[in-house]
Each structure stands twice: as C-alpha cells, then as structure tokens.
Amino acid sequence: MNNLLQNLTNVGKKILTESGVNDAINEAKIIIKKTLKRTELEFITYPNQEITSKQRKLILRNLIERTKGRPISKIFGFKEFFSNEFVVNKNVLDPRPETELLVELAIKEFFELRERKVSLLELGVGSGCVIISILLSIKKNKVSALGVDISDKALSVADKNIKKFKLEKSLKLKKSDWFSNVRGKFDIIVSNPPYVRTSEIEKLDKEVKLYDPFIALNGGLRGLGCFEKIAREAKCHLQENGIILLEIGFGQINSVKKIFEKMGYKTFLKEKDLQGIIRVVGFKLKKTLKVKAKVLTSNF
C-alpha cells in the first residue's frame, strides 16, 4: 500500500511542508512525475498504480534534495522557459519568468527590422535560454547571432542547448569578458547581467544563493558594476540605430539610466513586469555621438 502513487504523493507533500517549501503538494507532484517520467494525464488517471522499491528510493532522494533548497530544475537538469525546456546545471543561472519579458521585447524589435540581415549579441549567455528563445521565435534566416560568457562551464551548457534546438548554423559562442573578445557591430544587444549587490547575496533564498553561480548574481558593491562596463564598451559595437535591451533589478531604473545617459545613450524603453516592477530598459546611442569602432564588420 505504501508504494501506491497517491500514497507517495502524500508522503512527498508532508516532507516538503515540514521543510518549509511553499506549494508543497504541487512540488511533490512535479518531483514524482519527473522522477517517474510520467505525463500529467498518466499521473491523474492512475493514482493507484504501484511504484517499485527502486522508484520509491529515487523519489525520496529527490524530495530530500528539494528540502535542502535545491531547485527542481537543478535536481533534474532541465528548466522550462518561454515554452521550451532548457538544459541547466549549477554552472548557470536558473532562468526566471520575469526574464521572458526581455525575450518578448527583443522579438518585437526584430520585427521592426524585417528587410535586412540582423545581427544579435547576448552578453552573459549562460544557458543560452534568452538568445535561443529569440531565435526560435523569429524563425528568420537573416540573423547572425553571437552569445558570449566568461565561464567555460556556462558556455558548455549553452552549447548543449544550441545542439538540442539545432541552431548550430545561426548561433555561435565565444568566451569573452563582456566585450573583450567581441568584434564587429550589432543591431540588437541583449543581456541579463548580474545586478545583485554583493552584500545582498547572502540574504537571498537558499535555492538562489546556494545553487546559482555567484558570478551570475554578483553585481558588485552597488549592483551596478556590470551596467557600467556594458555602457562604456557597447558604444563601439552598436550599428547605427542599434539598441541595447537589459534586464535590471528592483529600484535600479534611475541609477542604470544615469549610467547610460552619462555615456551618451538615450533611453527609449522602460517596461514593467507582471509585478509592476520596471524590469527591462532599452538604450540607443544619441545621434550626435560619433564612435570609432574597433572593427567594422560583424564576423564575430
């Protein structure tokens, strides 16, 4: 009787509830479904199916991992983002729902540039979920895309996702500390850079501070260090009328605007997420600003 699916669901709920996990019943169901590789329909239709002792041990092991704060995505190695499932692990930031706004706005900008080949750059590519989601959505052949990251391990994860979605021809990867190894100019630059103050990281939920890479969270003393670097270096890498779209943290809009506008950009977009927080900001170079690019072609 203890090995019936419904009984294990109740056990899972109890374990997660006692460890303080929110929405314990749904998380227990997700963990059990993923462990058994069952669909939602199978889970509902056969609540009294019998589970083997080996399956029970695997389920309990995964439930215990969740009580330690490990996100479900990091237990199973996959995370849904923008209606697709991406490979993730401890070396990349877990994609959040609010980052989907960055993707949506980038797609919208792409459709304003229909008549010619468009070049796209993502700074801090991580798992690749942002730039891959953009490419899958626009379904255009006239796109050249580059994703860069300072982490070899993150680039390895992004490469797995590129192969998963068969984007090897249209999306290239490079190791680069922001623009250090980037050549050429781009129509659209996107980034979800680290923007948490160093002093605030220890205060984050344990599933973030323990299982997301520190380098992907740490925005420096004021949480603005990465924005300063991007603003300073992007001027040499924007096409005429090119744009930068950035995810920012809560309450950072005025500080980030000040950084970019001081560097010769103008703000053309401020978009709120579903919580009413300004989450994405867009910049263009002012027309009067003349920038001498290091290289004039986007051959990556």
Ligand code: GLN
Contents of the next structure:
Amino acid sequence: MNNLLQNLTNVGKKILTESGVNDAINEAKIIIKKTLKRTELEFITYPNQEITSKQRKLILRNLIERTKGRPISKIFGFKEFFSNEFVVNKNVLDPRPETELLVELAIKEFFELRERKVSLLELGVGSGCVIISILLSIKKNKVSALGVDISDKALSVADKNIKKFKLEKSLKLKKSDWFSNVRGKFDIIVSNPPYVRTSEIEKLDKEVKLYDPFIALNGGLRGLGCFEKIAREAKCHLQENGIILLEIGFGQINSVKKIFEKMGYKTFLKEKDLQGIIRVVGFKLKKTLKVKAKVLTSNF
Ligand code: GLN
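Cool, the form predicted on its own is there; where's the form predicted together with the named molecule?
Full complex below, order starting with the chain above.
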C-alpha cells in the first residue's frame, strides 16, 4: 500500500512543502519520475503502480537531498537550457532561464553577419550551455568558437557537453583567467560573468549559495570587478565591428555602461528579461578609437 506511486507522490509533496520548497508537488513528481526514469506519460497512466522498496529508498534519498537545498539539476546531473539537456555538477553555475536571453541575442547577431565565417569567444564558459546553445542554432561550418574558464573542473563539464552535442570540431576549450590565455580577435564575445556582490552571496537562496560555485557568483565588493577586467582586456581581442554581449545583474546597467563607455566602447544594445530587468547589454568599440588605432599601427 505504502509503495504505490501515488502515495509516494503525496509523501514527497509533504516532505518538500515542510522544508520550504515552493513548487513542492511539481518538484516531488519530477524527483520521482527522474529516479524511476519514467516518462511523464508512464507516470500519469499508472498512478497505482507498485514500486520496489529499493526504488522507494532511492526516491526518499533524493527528496531529502532536495530538502537540504540541492537543486534537482544537481541531484541528477542534468539541467534543461534552451531546449537541450546539459550535464551539470557542483563545479558549474546552474544554467538559468534568464541566461537564455544572452543566447537568443547572440544568435541574432550571428544572422546579421551572414556572409562570412564568424569567430566566437565565451569568457567563463562553465558548463558550456551558452556557447553550445548558440552553436546548435547556427551552421557549424560558419563558426570557430573558443570557450575559456579559470576552473579545470568547469572545463571538464564543458568538455562532456561538447561531446554530448558532438561539437568537438567547432568548439575548443582553454584554461584562461579571462583573456590571460586568449590569443587573436573575435567577432562576438559573450559572457555571463560572476556579478553578485560578495556581501550578497550569503543572502541568496541555499540552492544558489550552497550548490553554485562561489567563484562563478562572486563579482567582488560592488559586483562589478569582472566587467572592469573584461572592458580593459577585450579591446585587443575584438575584430573590427566586433561586439561583446554580457549578462548583467539587477540594477547594474548604469554602472556597467559607465565602465565600458569610459574605456572607449559604445552601448548598442540593452535588453530586458521576462521579468522586465535589463539582463543583457551589448558593446562595440567606438569608431574613432579604431581609426586612431589604425593610424598608430600604420606608423610602425
Ligand atoms: N543570476 C545569478 C544569480 O542571481 C548570478 C549569476 C552570475 O553571477 N553570473 O544567482
């Protein structure tokens, strides 16, 4: 009696509700489905199906992990992003729905550069979900792509995803502290850098503060440290008319804009996410600067 799927769903709902999980019923169902490797249809069709006590134990163990704050993605090692399932673990930032905007806008930019081969760089590649989603949406022979990260452990997750999506030919990975190991120039640079103020990290949900890597969240005292580094170094790595697309945090638009504009960039794009928060900002180098740079190089 106890081991009927439906009963277990109710037990799961109760356990998760008591521990403060918002969407307890849904999450309980997902945990049960994923533990049993059932499809939605199987799950709905046979609510009175009996499960073994071993399966029950596994389900309870996963429910308890969830009560500790571990997100479902990090219990099962997968997260859906931009309609694909990515390998994730504790060494990478969990792919977030708002980051899909960065992907969408980058794809749009690709279509603008229709006629030639495009070089793409992602700084802080993490699981690879951003750059891989971009590559999966465009013609692969039109792009050469590089993803860099300071974390070896993150790079190994990105590598798994590259293999999963068979992108070994078009996407390379490299260990690099922002641009420290990057050579050459790019048409499009994308990044979702760490932008949370150090003092704010403690206040984030436990799903984030306990299960996302600190290094992927920590933007320093004002949350802007990485933007300053990127603005300083990207200049030498942008093709003529090259662009940078960045994810930013709530309320950061003016500060980030100021950082880049002070360093000779112009803002060409600001885009709100579904919650109405400006989430992605795009920069180009100002033309005047480029002309100056040309004159300089031709003098040497
Ligand atoms: N959006 C994430 C959060 O608020 C932070 C991601 C980042 O720092 N890039 O938890």
